[in-house]
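Only one chain is given next, in structure tokens, and it is the form predicted alone.
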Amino acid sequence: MTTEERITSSETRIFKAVFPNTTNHYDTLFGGTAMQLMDEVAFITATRFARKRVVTVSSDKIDFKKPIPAGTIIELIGKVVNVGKTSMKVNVEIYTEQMYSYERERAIVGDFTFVAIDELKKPIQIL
């Protein structure tokens, strides 16, 4: 399998409800909360990759462009945008939706890079 047929194929996508319980005291979803989701997403997405051990290593520049409200459905997509010798970068989008119409945008977006390890918890290549 090639590089790009392996990008292709991590593409991770997860769809979450967003309920009271993970939002703050204006009725949107916690900064934490998002940033956890992400984290978890880009995380599958790396390793559906590499088929490897990762850990993830630094989140870059995540950039909530728009609150998520309580009472929306959420997308987050995960998919690899850079790849080196022990290390990947990885694009997560959350997008929200309304429940009842279709509307739908783009909330938040950031990068996380990743680097696959062996059973000492040593970098090792990807591919």
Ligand SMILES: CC(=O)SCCNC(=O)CCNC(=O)[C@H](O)C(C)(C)COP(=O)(O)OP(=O)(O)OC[C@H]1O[C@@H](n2cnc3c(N)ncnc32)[C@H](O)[C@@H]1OP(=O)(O)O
Contents of the next structure:
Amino acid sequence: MTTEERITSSETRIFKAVFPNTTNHYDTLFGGTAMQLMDEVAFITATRFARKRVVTVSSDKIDFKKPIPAGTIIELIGKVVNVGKTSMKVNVEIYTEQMYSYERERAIVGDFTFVAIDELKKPIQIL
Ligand SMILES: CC(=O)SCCNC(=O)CCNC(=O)[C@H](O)C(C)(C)COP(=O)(O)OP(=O)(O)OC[C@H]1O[C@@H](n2cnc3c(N)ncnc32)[C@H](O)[C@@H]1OP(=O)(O)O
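Taking the form predicted alone as the starting point, write out the structure of the form predicted in complex with the ligand.
So here's everything in the complex, that chain up top.
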């Protein structure tokens, strides 16, 4: 499989309903919960790309562009955007979808870097 094919096939999408247990006192998705979900989808994407053990080494700037109201659906999309020697960068976007219409907008975006490691937790080549 080429790198491009691996990038395409490892793109990962997760849907969640924004229920009250994930919201804050503004009745919007709590930022910390959003970041946890983003790290998780980024981890799954990196693992599906490398098919090796990976750990998060860094997260870049995360932009919270729009609030995510309770009672909406969110879609998280993880995509590998850069492949280094032992590290790779995964871009994560969160889209908000209304439940009863087709209205949809990009709400949060950020990048996460992962390193592939061996049994001794030492960095190894991604590819
Ligand atoms: C899924 C989870 O829950 S993981 C839990 C949270 N994460 C962790 O616990 C990881 C803790 N950190 C570590 O174990 C170590 O720092 C490791 C294994 C990730 C890296 O070990 P190091 O000895 O620092 O690695 P090293 O300096 O050789 O760098 C390895 C790669 O990471 C990159 N890298 C290291 N630090 C950073 C950083 N802060 N930002 C971006 N890239 C980085 C390097 O550029 C290098 O990339 P390349 O090989 O593609 O050129």
